[in-house]
Structures are given as structure tokens and as C-alpha cells.
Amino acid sequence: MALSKERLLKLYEDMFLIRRFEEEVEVYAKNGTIPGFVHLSIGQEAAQAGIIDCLRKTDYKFPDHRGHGAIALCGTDKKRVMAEIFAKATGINGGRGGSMHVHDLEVRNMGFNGIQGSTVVTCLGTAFASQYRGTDDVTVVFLGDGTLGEGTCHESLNMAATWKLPIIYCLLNNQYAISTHYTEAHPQQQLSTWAKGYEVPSETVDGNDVEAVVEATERAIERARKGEGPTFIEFMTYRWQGHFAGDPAAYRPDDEVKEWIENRDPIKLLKEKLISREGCSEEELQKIEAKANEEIAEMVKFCLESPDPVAEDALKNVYADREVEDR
């Protein structure tokens, strides 16, 4: 499938800001201004990109711990998605999520936690909520090759297929689980394949093309639209940088971390396309950058500015409608 040159450029500024939104977030993770730990997602950006450019605000959104870029395009406001990282007071969540627990309930992102596998349990009850009150709104779960190993995903999958729930399982292949890679871990060459137990319609595609991901995104979504259940797709993309920022990933061999930089960049491929196909012009593509690199600017201006959260507030939406004594 062919996109329209529109959305092609649509798609290019949208990848191109969540990898600078990502390389500033790095930075400043490494100099110790961004507290805990932080998992990037550089070289996975058609696949955050792509998925997203497909729902409605009214779809629910489960991110994984590498889902920066699939936040900041979905959010009400990027620049309080950062903030949030940086566990500021105008963070999106007042700064109590910080990188790995960022939710924003007014575009439905469920946000995720620190429990690997969580999410493809708890996004049942969006979807069965959307089944239930007859609406055609999806729910798009993002996870990893590692959680997949998980004992919820079966129950997930079993659920989902049994009651024809609404979901999009959408596995972001990176490759590696922490330092494990996936050949190690599985014994399926294409993880995709592990759905098919559940008569659940599966595929692999690559993740680092942005055209793929949204034709396989799309047909499942207008699958669950239908109320013909859930899709299970395997994006083959990979992560540049080690397991968490600062990771040296010394257990990955250069020549392979090599390839995937400087022959399946993501953004390089479109940008190739973009000019080969569609005739764009190098200066329209950096006008585009250009924009972006000022947004991303503006961003972090507002993060370093931005004030500490106050010790009176830490115990605020402990609980909901209620406040919790101190003592």
C-alpha cells in the first residue's frame, strides 16, 4: 500500500520529533537531571509512528516502557509529557510517573507500570468496555519480545479470541530482552506465529517501514472495528541504544548494531522514499526538521524551567476522592 505524499510528510515529522524527543530525553538522563531509569526507543520510530497515526483520540492506548514517542504524538501536550519524564510539577501526571508510568486519560493513554506483562491483562477491561457499551473504539496494547514471554499473555490471548474483544496486540520485535536475544529466549523464528494457537489472526512485518505498519495497523483495526476480535502483529524493529540509557549493550556484536543504524534507520528509509518516490526536496525535508528541532527546544526550556514538585503534594490521588493523612 501506497500512502499519499501528505501523509508520507505527516508521518516523517512525527518520527523525526520523537527521535529528538528521545535524544534530549537521553542526554539528560545521562547527566543526572532526569531521575531513575529511562528505556529509549530510538531506531523503533515508524512503528510508534505508524500505529499511532492510525486510532482516533477515543481509542485506548496501553504503551510499553519504550513508548515515549508513542506518548508524546497521542498527548494532549508534549511538552508536559516531558516534563513528566523530568518529574516536574507540570508534568503531565505532576511529575509522580516520571519515564515509565506516563497516562493521559483525556486522549485514553492507559499508561503502564513496572510489571512486565500488566498491561495485556488490563487492557481486556478497556476492550470489553468498548464491546459492551456498543462502540467500535479499539484497544491497541504495545509489549515487547520479552514480555511475551510472560504466562498473561496466554490469558490475554485466550480471552480476547474466546469473547472477539477489540484489541490490537502490537509486538515491537527489538530484538532483545534486556541482553537475551529472542532466538534464545523462543523457539518460534517469527514470534507472530506464537497467536496462532488462539485462532488469532497474526503477521510480521517491518517495523522500520512506515508504509507496512500502517497498512497491517489498519487492517486489524478494521477488523476490531467489525467486531471481528482481536490481531496479533509482530513489528521487526530495533532499539540503538543498550537496554536503559547509560546501558552499554556490550552484549550485542557491532557489525549487527551497525547494519540496523546505517541500512534500516527508519527515518533515513522515508526520507528515502519521500525524495525518490514522491519528489521531495531536500530543503522541504529540513523545513520539517528545522520545525521540529524548535519544538524540541522549546520542550526542554520548559522542563529545565519548570518547578520541583512540593513534598505537601505527595500524597495527593493516592486514592481517588480521597486524601491520605500524613503522619
Contents of the next structure:
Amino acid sequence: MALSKERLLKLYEDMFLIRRFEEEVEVYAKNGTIPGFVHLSIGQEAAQAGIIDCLRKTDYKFPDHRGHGAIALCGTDKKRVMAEIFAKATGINGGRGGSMHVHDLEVRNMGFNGIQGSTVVTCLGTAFASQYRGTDDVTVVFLGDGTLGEGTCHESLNMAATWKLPIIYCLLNNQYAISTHYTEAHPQQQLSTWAKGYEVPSETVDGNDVEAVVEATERAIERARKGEGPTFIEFMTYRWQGHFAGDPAAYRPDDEVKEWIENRDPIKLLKEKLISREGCSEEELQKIEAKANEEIAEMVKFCLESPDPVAEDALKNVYADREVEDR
Amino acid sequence: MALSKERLLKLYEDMFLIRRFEEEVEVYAKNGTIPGFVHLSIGQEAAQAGIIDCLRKTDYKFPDHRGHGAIALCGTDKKRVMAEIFAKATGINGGRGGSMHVHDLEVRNMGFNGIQGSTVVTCLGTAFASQYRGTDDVTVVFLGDGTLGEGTCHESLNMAATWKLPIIYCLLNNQYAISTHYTEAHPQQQLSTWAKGYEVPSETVDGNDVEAVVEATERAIERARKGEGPTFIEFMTYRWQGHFAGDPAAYRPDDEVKEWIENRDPIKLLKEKLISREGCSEEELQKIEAKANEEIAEMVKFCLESPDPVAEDALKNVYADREVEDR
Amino acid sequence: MSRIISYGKAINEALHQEMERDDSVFILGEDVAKMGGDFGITQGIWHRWPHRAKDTALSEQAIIGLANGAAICGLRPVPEIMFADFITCCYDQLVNNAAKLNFMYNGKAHCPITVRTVQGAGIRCAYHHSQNVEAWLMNVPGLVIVMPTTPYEAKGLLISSIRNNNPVVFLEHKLLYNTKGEVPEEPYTIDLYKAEIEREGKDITIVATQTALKLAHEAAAIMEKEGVSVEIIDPRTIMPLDKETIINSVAKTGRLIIAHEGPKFGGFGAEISAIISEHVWEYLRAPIMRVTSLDVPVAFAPVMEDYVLPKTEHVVKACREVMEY
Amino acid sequence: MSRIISYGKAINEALHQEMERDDSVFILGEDVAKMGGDFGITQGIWHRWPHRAKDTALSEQAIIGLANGAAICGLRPVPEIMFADFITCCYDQLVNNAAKLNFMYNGKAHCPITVRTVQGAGIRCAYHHSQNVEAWLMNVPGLVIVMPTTPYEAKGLLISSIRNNNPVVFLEHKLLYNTKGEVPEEPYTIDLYKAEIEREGKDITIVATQTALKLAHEAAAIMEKEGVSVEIIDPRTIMPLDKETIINSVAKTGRLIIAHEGPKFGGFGAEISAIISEHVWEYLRAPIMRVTSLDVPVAFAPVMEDYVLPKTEHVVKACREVMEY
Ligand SMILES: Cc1ncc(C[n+]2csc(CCOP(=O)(O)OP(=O)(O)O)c2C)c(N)n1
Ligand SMILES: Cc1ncc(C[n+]2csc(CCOP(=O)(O)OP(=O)(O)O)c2C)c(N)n1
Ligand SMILES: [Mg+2]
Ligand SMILES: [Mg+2]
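Could I have the structure of this protein in the form predicted in complex with another copy of the chain, to go alongside the form predicted alone above?
Entire complex below, previous chain first.
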């Protein structure tokens, strides 16, 4: 069942916007304005935008470390997401977290953290809370192909399946964990096979076809809302950049990279579909792109003009009810 | 393919002996002679004896906490195994380990430890060592149905399958983890299903039929020795006693316990087979039993007469190359 | 109304009363529901609140992970880790997640979980069921570590822990489960961040926890006969620590001994010693002594286990040493 | 022959030379083989010894578990945990298995594993990539914890660690990878159980590790101008600790400051302080001071990160305080 033109246009806007978001982040990471490391999601926009688009504001979302895009689309003021990455006081977490720690409880973006696989068990708790309180909010957790190596994944799926917790496990198989190809770290040809060992419904879909992404995610959400338990979806995709901005990624064959960029760009694929199937004009799409470009330019400006955090705030909120001693 | 009468008689002897071993341990645990907790394997003798019987002395064996039986059959002087449980200086580990820590490197009994699921990753190392050195020694690891909940199981099977390590995972499904039935802790009806998620060959066999145990184990060993990687076998069985000696095990239905004791006693089943199929006489078997009884009586005597360890030895061997300070 | 009940029963009562009071409290862990816990501490809860008492698989990471996630949603999970030795299996969830959660969310979410677990030696179960784990967690800002000793403390501190908005690691001691004492029937709280002066004295301060408190009291009685007056402090919560009470005491006595059951090197006692050396060194009249286990894994055989544990005589010896100094 | 190379290169060279010398040495970990490690420290090894360099899945428990098992078989695994913050994920394998293995097997098997990992703050990567973890492991008898600071130490201590029959947690510091120093080309060992007096002095002893050593040296230079002579000790191996060297130094100077990068409460400094208070308290002329991070998770924003870390001025301030006392 094809998605409506309207929805596809909205997704186009989202995907284009997060591509541009990441491109700017890359520029400022490489020129040293953004401190630390950033993991870019360029090439994975269809999965990020598609999954988030299926969710309610009250659903719990656990994007992963390559999830700037998903995070920006959760409903938070996007410029505050970017400001967090820029280490600014205006950041959604006041600059204390950065690229790997952008949470926003308001929109139930539960955020990621620096320990791969740990949100895969934290997410049991939000799903449990839904079940405990009898709401039909679902929990979506993103994980990479590499992260599937962690023992937490097993403990999580085992418990979620036994208790029929409303979780959608979204594995973004971009085929590499840093330098290691997923077939060197896992025995399965397709990682969706793994969930079959738990008798959990699973499938592998083209993660660069946003329609396929939405359809699979909606099926899973429906099951979860009805109390039928977790689903595991593997989205096949590819990251264009290295592991972090600046990683030359010499470990990947050139023609593999080329193939994914030239022939499997999720944005280009959606554009083609919009033009050929939905009869959109180039102009219509360019208008969307121009709007996004403008929005991004404003965000960057906001970030560059934002003040640094107050140093002493580094001591705040360690405990809920007491202050930490300064020197 | 049926086993020979000779082999079945040997297994009968083994199984009877470890039943008696455990019965004596139970007596001395309950009367306080044996300190701490002991986990008895009465009812699971077919799986323990059958698996060990398939192995060479040089194969690596990781029995579990309910593994006195398997440990006693590895080739160690049995009375020193019992003496360890009795906390005596003559114990195989000098009394420092006790019931949960009976290792004997001489026969490559690598022992268990008190942290469920941790040998499930330690065993990767012995299997890796075989592969690294090009020997065809295999590694066998025992685990319970409850232990399958640990994240280590996933990390282990994932790695073993990817690297084709020679490991046989022997899951003794006695259906309970302390008070929790395996279907309350796992989503699968049969736990062998789990391994299918890793594309690892697996099967469920009657763990109280020693012939079935041996056959399944030998198939798995053959694969492993040929370099074809791990196998996962679920042996359905039952523990007659509670979780530890003294646990009233009120959590189990009486008629379930009765069924397993009266109709599925692995020793009784083997006895019947020996008599009806192999034409053994009651007398022949009684002779075996009498011999085992005698051996056990001697073991117990040895344990009771053995001295306690020297207290100060508690400080020995913390480090390989230096002493720990005394007070 | 007070009656004499055991430490184990006091904990059980606290759980019941908090379950009763607050719908957002629930328990989970291995065998905590139908069986009521390996040590029987959660008995009766599942019968009354079957949906708020969950038996789990052997999955310590999932247990604490679930608790953290539920806590963000405003629930108050009370997970049990069957033995404290197994917190190694969920150490990441405690150290990198629970401890940092309030900080991560910049105070917009808290982590009101109370991880109950049981530590300590003395039941002849060797090195994987006998460890004292508090020192493994002390260098992790964000955690609260509570170590109740008496039944009265057990109940009041547990109620306070459950109501506290920080992640509390609530370390019960297995040798204390059957000890008895007076405990009010009604619910009550104890200030989590306050040490208790259990005995006043003027010559020596002994800071001790759990089983070592008994040694301290026995030693104090012996020293009293020798004319030496010992003050005994139970920190109760060792992190964040009530430094003031300890500092004030040592400023008065001028002598400090710390007694605990775990190994000495890198143990809890080191921090107490360091704090005193930093803050009231000028009041000290003798070296600061520590009475602890030896620095070894706890062996199984009773003679060996007993050998490595601290005993009253060791506290007495330390007392005499600091007095004779 | 000596040349000037970096700390990172020194470690790489040690690995190459030990791989060369002993067939039983192998490396494993995430991205250590083909890519040569996230920080490039294992580069070149896989190319020469493809079967002795294994890229693994993200499976810290399996990595250390495999190492432990292989060690029992007589191999000498050198696993890498990509960031020290992730030892939380294999804490059980370190604490309950590696640390106790020699004891469990009653000395019949050893655990000659060398767990390389990298700790410390300073690269603006927030609280999950910036921690100093030594204190999480210090109360665990059986472990060896090595903290190299100079390129010379890095190479010699790593070679010694690999040859040592105990489980060594080898804590590299990421801010040191690019620091340079003189390093002999040929393989050499450094006594693992010996502290190093880096600078002799007579008024104050500073015990410092890794990045804090730099602060100590800078402070010593400043204090020298003020006529104060500072002795600086690098313990190198913090467990088992070379107490004698530190005790002798403080017996001479009468003043002690401990400086380290991790949080203060329950940190490494506490143990040093406690040892001195126990053993040479009578020689002390001033309180024992600790200069450390603040007791918080390390925030991301550079101004915040810098604020929580110890700085030279803090060491200088402590020096003045103990002198003026
Ligand atoms: C517990 C843990 N182990 C290792 C790492 C280091 N690390 C960060 S991302 C990463 C690779 C993750 O690969 P994948 O899950 O496929 O996600 P991708 O980066 O491809 O999006 C690794 C090894 C970590 N952060 N946490
Ligand atoms: C990591 C860890 N978690 C929990 C325990 C406590 N424990 C010991 S045995 C056991 C049940 C094990 O069940 P199973 O694996 O089915 O083995 P069985 O006892 O039935 O033989 C539990 C929960 C432990 N020892 N280690
Ligand atoms: Mg990936
Ligand atoms: Mg079982």
C-alpha cells in the first residue's frame, strides 16, 4: 500500500532537512567548532525519518549515536538539538551532553548514550511503564548492526518477548561497526534471522526506501499497541561517511561506497518516486529544499551566536536533591 | 543406532554412582557436616554421565553448579571431588572452592563458578585455544534453562558461530531456575529454538534417555572436531530435589514431581532397557550397584577422616608471583 | 507501636508499606515474586499485588535497565539482585546509566530506583557469594550507597531510599537477616544523609559498618574495662557521606579506627581516613587504623573464611595501639 | 638504541615485539585487527600475524571471557577494551573471573591476560568516554592495575605486563598517546611492582598518576622558585602498590599530596592517604591533601570539562597550604 503524496512530501522535507543538518554538523566538526566526535547519519535518512514519522509524541523513542536526524525530527526545537552538538548553553541539554547525549523528555526522545547496547535494556523500562499503566504508547529503540553483539540485546529481547512488551527494535544495518563488516561479527546473512530464535516476528526491509520503512514500522507499531509484543526489523542501509566525521573509512571498498551513493541515495530515490509516480515537479521539490536550507542556515547562525555554558553548571544535577561540593 | 551393551553397562555404573554420590552429599549437607549450599543433580544423571562419556580426557569440560556428577566422572580421583565439597584439605582444590568451585585441570575439568553464565564466555577461550593451536579438542559447556537468560550466552554463541569454534552447548533444561519455570523466563516453547537465530544446529533430546544423550552429543562432537563449529543441544530433564539441598521446592506441582520420579527416572529407564533389550540379569546390575555403594562408602569415610585445611592457606595463590600480606 | 522483629522482616515490612502507599512502587528480580526471594525477603508481595511483583529471567542487565527506564517514566522500581556479587553483571547499568541519569537529563528526569541486594561473608559459600561490594561503587558520583545494620535502620532507611529520587544501592548483609531488634509497626523514614552516633565516647572514634559494628561494640565494652571510652559511628549511608559527624567526633577524640568487612586495599575505610587527614589532621593524636578482611578472595572452608575476616580482637588490638601511641 | 617516539607508538612497538618473541601472545578486540584499533595502537599487527589478531563483535564480556579461557590454556591474550568506560560491560569477567582465577585453580592455572584500555578526560567526549576507572578495580584482590605515563614506561610496562602471570588491567591515557619521549628500540622490561621517584625533593612528596604527573611537575617548578623542594613519585602500578617507596619518601618530607584525574571520593588517592596515616603518621607535619577532579560526571562542553578537572594551580595551592601549615 503506497503512501500518500502528501505524506511522501512531508518525508522528503524531513529527509532533506536532516541531510542538510548533518552536512552542516560535518563542516563545523571538521573545522573544530564542534568539540569531540560526531557520528553522521548521511545516507540513512529514510530509516530515521520514516520510523519517527510513524510515532506519536507520547511514544518513547531511543535513537542511537548515529541519530542526530531522528532526534531532530522528534518535535524538539531543532536548533536546540544542533546547539547541544555545538556545546552551547542553548542546547537541549545545556551543552552537558553533546552529540551522543541529546535527550528531550518533552517529546519523549529518551536519547542515546555512549555505551552501545545500554539503551537496548533501558527501553524495557519505558515499555514496561506503558504496560504497567495500561497506556498504548509504544517504545522504539534504534540499534546498529555492531551493537547487536552486546549481551544486553539478548536480555532485552528475551524479556520483551516473554512479557509481550510494546517495543519495536529497529536495527539500522549500515553493514559496518566502525571497520568491521557485519558478516565478520555475526553468523547470520541477515540479522533479522536472530529474532526468530525468540519466536519474535522479524523482517528485513530496504532501509533506503522510505515507503518500505514506514510500512514495516507501522505493522510493528500496530502489533505493539494491540499488546501483541515486540517486533524486530532490520533496515538495510549505508552510512556515506566514516564512523565519525573525519574517519577516512579506508576499510570499505570504493565501489561499494560509490554504489550506495550513486544508486541507492534514499533522498534521490524518493525524489524520483515523487516525480515519476506522484507527478511532482522539480520546482515543487526545490521549494521544499530552499525552505530547509533557510531553516538550516538560521540554526547554524543560532548555534554560532549562542553563549557557552556557565562552567560551574557542570556541578549541577548530579543528585536530585543535593548539591555537589565545589573546590 | 543403539549403544552396545558394554557401553550401556558402563553408563549404568556411572549414573548409579553419581546418584549415590549425591545422596550422600545430601545427607551430610543436611546434617551440617558440609558447609554452605549444595546443588544436587539427582534425576539428571543420564545427561551428565552421557555427555562426559563422549569426551576425551583432553577435551575441555565446563560442568555447571549442578554438576557434581559430571565433575566426578571426568577422571579425577572421585573422593577428592567429594572432599572438596566437604571443605577438606584433601579436596581437589584444597577446600578453598567447595561445591561450586571444583576444578581439575589434569582432566580438563575447568569447573564452574558462582556467577551463572560466566563460564559460557570463558569456554570461548578454551575452544579458541584448540583452534589457535590446531588441535581437535572440543569444549563442552553445561548450562541450565535459567542461565540462558544471561547476556553472556548471546555474546558467546554469536562469537562461536561466527568463528566456528568447537563448542558444544549443553543446556540441561530441568525446567526450573530456582522457582521460575522456563516458560515464564523465556519466550520459546523449546529452548533449542534459540540457537536457530544464530543459524547454529540445535536439537531438543530426552535428557533422561542416556542413549539419546550420547547420540546427540556424539553428532555435535563430530561436527566440532571437523571444524564445522558449535552445536546447541537442549536436554529435557528434571531435578528431583529443590534448588539446593534443603529447599522444600514448594513451587512445583506434586504430581509433576511424582511423574518424573516414578516414570522418568533415568536410572530406572536404563535398567529396564538393559534387562529387556540387552538381556542383563537383575543380579548383574546389583553387582554393579554393590560395587558403587562400596566405593561411595569409602569416599565418605575418606572425607570424614580428612583434615581441615590450614587456615593460613587462605592467603595462598591470590597472585601467581607474590604473597599477600598477613595481618 | 514497636515490637521486636528481624532485620529481614523489617525489610519485608518496609516493602509492603511502600507498595501500599504508592502505586508507582514495584519489585522485580529473580524469584522475588511467587517464591518471595531467595532469602524470603519479598514474601507476600506477589500475593497481594501480582501485577507489581515480577519474576525475571537470570538477566541482571535487563533488570536494572528496565528499572532505569521505568524510573524515567516516574515509577519507583525496587529491583533485587540476588547476591551483591552479581552486580558485576549489571555494573554498566549502575555506573554508566543509573548514576548519571539525573545528570544526563539535566535534572528533568530522576532515577528513583532502589537496588536491593545482599552482601557479605560468613555463610561458607566462597568467593562468589561473600563479597562486600560498596567500594566498587564509591568512585561513581551520582550513586547513593546505603548499608543498614539494625532492623530499625533496615526499615527506615529502605523507606527513605524508595522515596529518594536518586539511584540507591541498598546493601543488606546476609548475616544480619536473622538479627532482631525493636522496630515501629508504622512506616517511618530515617534521614538518608546522616550518620548515627551509636555510642558516645571521648578517647577513640570507631567508624564501622554492618558486621564490623558488632566487633566495634564488643571492643568498646572491653576497652571500657580498661578505662578507655570509645565512640562508635555508623555512617549508614556511605555515599554521599555525612562527613561532619565523623569529623566532629574525631576532633573530639583525636583517634580514629575504621572497621569494615571487605578487603582493606581500596576499601571504604581508605576514604574515611583520607577525609580525616585532610580536615582534622591537627586534632589527631595517633595513626588512623583500619580493621578489615585480608586482601584475598574469601575461601570456602570455614577455617579459611574465618581466618580472613576481621574479628573483635583485631579491633581491640587497634584500640590499644592508638591509645598507647 | 633510543629514539624519541610517542606513547602510542611505544605501545605499538611493545605489542609487535612481544608477538614476535612469543607465539602464545595474541590480540583481540573491536577493530583491533584490520583497522589497527580505534586509536591506531594495534596497527600493523594483523598484517604480519593475521591469525593472531582478531576483530570481534561488540561483545566485551566475550572478549574478556575468551581471554580468560585461553589464558588457562597457556596463551597470553592481550584483549583491548576500546574505552575504559566500557569495562563496566565486562566487569564480571574482570572481577569475578580474571581476578580470582589463580586463586580458584589454587595456583595450578594462572591468568596471564593484559587488558589494554584507554581512560581519561580531555577530548570533549562527555561522561561515557572520559572516566578514570582505576578505583573501580582497586578493592578486588588478584588484579594488577598498571598506569603508564611516559612513552618509556608505556613500552616497558606493557612488555612486563604481557609476561606477567597475573591479570593486568593496563590503563593507557588518551591524552598521552601523542606525548613523546625517549624509548629504547630493543625490548625491555620494567619491574611491575616498583614505584618511580621522578624527581627528588625534601619538603613535599607528591604521588601522582598520568595526566596529574604533569601538573605535579609544573607545580614543583613553581614551588622551587619559592624555595620549596618537591619529590614526585609515579606509582606506575597502583595495585599491588609499592608502598615502601611512598612511605620512605613521606618519612623524609613529612608532607604528602596525592594528585589524580578521577573523582576524589573513593578514589585512588584515598588509599595512599590511608596507608601513610597508618604507617608513618608520626612523620607527618601537615594534613594530607588530595588534588583531583570534582565528584561529578564529566560534562561535554569544554568550559565545563575544564572546570571539573584538576589543574596545576590546584596542586600549587595544596603545596602552599601544606608548607604554611
Ligand atoms: C559498550 C561499547 N562498546 C564499544 C563502543 C565503541 N563503539 C561506538 S560505536 C561502535 C560501532 C557501532 O556499530 P553499529 O552498532 O553498527 O552502529 P553504526 O556506528 O554503524 O551506526 C563502537 C564499537 C561503545 N561506545 N560502547
Ligand atoms: C549471575 C547470577 N545470577 C543469579 C545467580 C543465582 N542463581 C544461582 S543458580 C540460579 C538458577 C539457575 O537455574 P538454571 O540455569 O536453570 O540451573 P539449575 O539450577 O536449574 O540447574 C540462580 C538464579 C547466580 N549464581 N549468578
Ligand atoms: Mg553499523
Ligand atoms: Mg534449571
